[in-house]
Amino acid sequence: MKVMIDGKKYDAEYGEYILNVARRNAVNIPALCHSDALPGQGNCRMCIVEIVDKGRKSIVASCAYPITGEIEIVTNSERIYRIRKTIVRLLSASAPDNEYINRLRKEYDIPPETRFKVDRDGKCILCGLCVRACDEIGVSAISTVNRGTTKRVSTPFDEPSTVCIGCGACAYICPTGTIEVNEDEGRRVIWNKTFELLKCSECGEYFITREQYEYIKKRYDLADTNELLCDKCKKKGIGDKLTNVLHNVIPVQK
């Protein structure tokens, strides 16, 4: 099906979010909460813009609005314009030294902050991607904790969770570097936890924890195995046999 994206006409997928299809053609919307692994959050609704679908005008967050039939959407008019100014001051006075939300604040030409509380020691946005990507992961050890102005993320009570499995998805996956993880002789220390790390059997670098790679064995029904690979060593296996194949079919040329 056919969208109109700032007066130019792109091919969309049937339930395809209007991000995906402004980005598959260069067109720019800022966003920060949005992974392509886990689409559809929408929490920091920077990414917001204003449609017309089925002569009804709105404004949605476009990391979470599906396409289901030919719609006008416009990313920059002066209304999105005032209302993403105003996002972006309320996120950069929760996270005042991340560099994507300083950027916007040049671009939209924001005046140093007087009319929000700004927490200088402050970094979380609170756009959820951490709490959701452990739960898809299955281990659910972090979750928004408490209301209001005090409302963050957080173990049970603070205390090192007993779940947890120090795999850091949290940590890779947050859009401000909230998360803190430290690395140190073979331990990584995460959300006040300290865990053992695993070495690779090819590279001998520490790559995962021993709670992680037992609960991926026991998640996949997977057998005891002496030979532990990073990701890197996996790609480098797998193009190693390819070049082997190739040399078995290709003749080499003298």
The other form holds:
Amino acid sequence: MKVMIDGKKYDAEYGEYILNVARRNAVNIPALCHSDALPGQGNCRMCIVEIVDKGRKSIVASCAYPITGEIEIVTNSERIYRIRKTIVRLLSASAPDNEYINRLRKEYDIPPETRFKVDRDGKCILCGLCVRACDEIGVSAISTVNRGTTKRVSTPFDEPSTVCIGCGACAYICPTGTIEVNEDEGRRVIWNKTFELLKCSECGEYFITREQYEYIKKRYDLADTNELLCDKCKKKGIGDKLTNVLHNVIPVQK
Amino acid sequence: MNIFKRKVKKTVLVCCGTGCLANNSFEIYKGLKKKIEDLAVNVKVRPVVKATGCNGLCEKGPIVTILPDDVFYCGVKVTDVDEIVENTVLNNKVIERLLYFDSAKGKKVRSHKQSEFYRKQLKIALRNIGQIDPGNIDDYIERGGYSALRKVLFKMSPKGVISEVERSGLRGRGGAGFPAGLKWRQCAEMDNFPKYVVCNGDEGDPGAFMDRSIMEGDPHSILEGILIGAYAVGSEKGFIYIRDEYSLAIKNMTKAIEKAAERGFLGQNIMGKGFSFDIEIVRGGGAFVCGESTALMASIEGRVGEPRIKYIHSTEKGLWGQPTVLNNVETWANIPVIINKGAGWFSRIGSKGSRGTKVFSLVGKVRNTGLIEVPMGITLREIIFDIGGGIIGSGKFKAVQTGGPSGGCIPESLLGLGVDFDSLNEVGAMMGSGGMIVMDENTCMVEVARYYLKFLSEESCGKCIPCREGIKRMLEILEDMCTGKGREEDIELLLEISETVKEASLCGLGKTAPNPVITTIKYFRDEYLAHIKDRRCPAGICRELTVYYIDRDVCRGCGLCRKGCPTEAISGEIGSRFTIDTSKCIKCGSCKEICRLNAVKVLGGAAE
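How about the form predicted in complex with the partner chain, since we already have the form predicted alone?
Up next: the whole complex, starting with the chain shown before.
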């Protein structure tokens, strides 16, 4: 089906999110809590757009609004800009050290904050991606705690989690680099828990925690494998295999 | 009428709702029962759970009604038991002392139904409350209970039920006012099983007790409504989500489910018609946001009570991703009546876009506080002045706040407004679940906005940024204003943040949270300006912006105020005039309370 974005027509699949269609066509919509791996969060509300559906106007979060009909979308109206600007201002007052937000601040031409108490010295904007990632992995070691203005992300009772496998997916997906991961001498510390790291049997680099290794083996039923390869070596291995296959299929001519 | 016959029918109803129970009504019930049993006369004594203040008389409880004469006693004490039995029950003599004083008429009335408070009401959802014992299923059946279920199962198709509800024009009573019939149709059309029906009993608005009273006082009507809904959409499993603080509601609901199952209204093959249904009670953990439908479903599933994006309706993907119909307690309680009396009957009540009645909990500075049920379209003036009996004390009406913490404040100029879903939205307020708080002139509107924003900042789930951060900053500004630190540009800033929170928030809580701020600015901007520019609070509420003084013309120098002052800020000789040292005064108000001559005044302006 066709949708109209800022006056131009684009193709869209039924059920596709507005943001996906826009990004595919290089229409810029800002978003903080969006990850292509974990779409449809809808927490940060930066990606709001105006839509006209059967004559009805409304403001929706483009990252989670599924296209089910031929709608008209406006991504950059004055109103939308104003609301986004307020969101950035609100965020930067609470997460002043967040570089990403500071960049946005400049982009939206927001002067230094003089009205609000700039109170939180952290970087977290509570986008929720880390919690979602942990859930999707199937571990659910972290969650949001408390409500409203006191909300934050943590492990149960702030204790080192009993189920955390130290995979670091939460830190990897965090858009603002808030989650700390410290690694040295075969150990990784994350969420107050220390993990033993295992070495790649090929290149000898530390790359995975023992818990994560066990978890993967169990989850994908790989009890018999003892293969312990890091991403690089795994890729290299596949590449080598592929080269062999190709060599056999297409004999190298001398 | 035959005297013997009347004696046989005589029934004594003792209110055992939360409010009356707290005032010892159970002892009264036991006393009456024992006395009558001892006398061995043919009179039934039944405890009746009438929820707190459902007739506006919780403050006057415990309440005893004697049928069939409908003699209505309030403020009954255990020591009155003998007199009631001997005079009224046995000899039909009315005890003048215990009758209800109707302030509108200025006299005592024999039956509550004669009072102005009662006359303007129309009870549909509250039809049985105070009339039946909620623990006794036969009481409910006697008043036509479960006949709607029978009608539906024997005579109507699921489609027929849905179109009946659609034609009735019933809109959800939980807040958003979504047409109930349409919701059911959407769910019924889904070819995806199992389907669920949910009853939202997580009433969290401060000062609201509509759903509570129905759950406590007439649980079977809710069950019957849910059963009819389940039959219509093809569901076999339901949940009732009740906030845990409502212990009596949970108790009565649990008992009702047991009794209904015993009689075959719940379980397998109900009434032999091949329809099976089971229901479970889920106790809410106390988060306000869990009254939001998707957060409530998350909570039932055992996840964090956060709302999700609703671009896909719950009727398509709700509880555990299955088609779900969720309605609130009051909506369900309306269903059996609609089925029995017909959509035509129901749709003739109320206003054009809002059919039927609405239950409100009328509280604040009105004479008759309590639960009322009125046809929609009735004006605010009728509710507050005719039913509510006007403003308590000598104060003047200032505003009425409708729709719970995120509703709006409506000023005097709009008292002629007919109350329904759309009209309230138009003036910036909302129906919400039916809270109605009346304020008099001793209310500071800036402080009111601050109070609600404080509540919402604690109850926002914190998931989306506009709601979490926006409410926090609006509260910050309002707190500054109330303490004399407001800035000139603050009003515009408040409106700017309000727009963002209203338009960009994820769920209904955030989308409505700025209402108290927007409406108070719209209708009471002067007060904001007084706080900001003049650094004074016209209503004399915000401590930092007021000053206490003693009116020299009124003071006779009794010295009581000096005794009451905790900071020794008051000085003067007995017999002469007393004065307050403003530098020592902490504005606690003790002197004002103590003074018999009303000589202590509060000036809505800081000392020069």
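The model shown is predicted, which means the values in this text are computed figures rather than measured ones. Positions refer to the first chain, counted from 1. We call the rigid core the largest set of C-alpha positions that still match within 1.5 Å between the two forms.
Visitor: Is Thr68 one of the residues whose C-alpha moves 2 Å or more between the two forms after the core fit?
Guide: No, shifts by less than 2 Å.
Visitor: For Glu185, is the CA shift between the two forms at least 2 Å following rigid-core superposition?
Guide: Stays below the 2 Å threshold, so no.
Visitor: For Asp158, decide whether the Cα shift between the two forms is 2 Å or greater, given a superposition on the rigid core.
Guide: After core superposition, the C-alpha of Asp158 moves less than 2 Å between the two forms.
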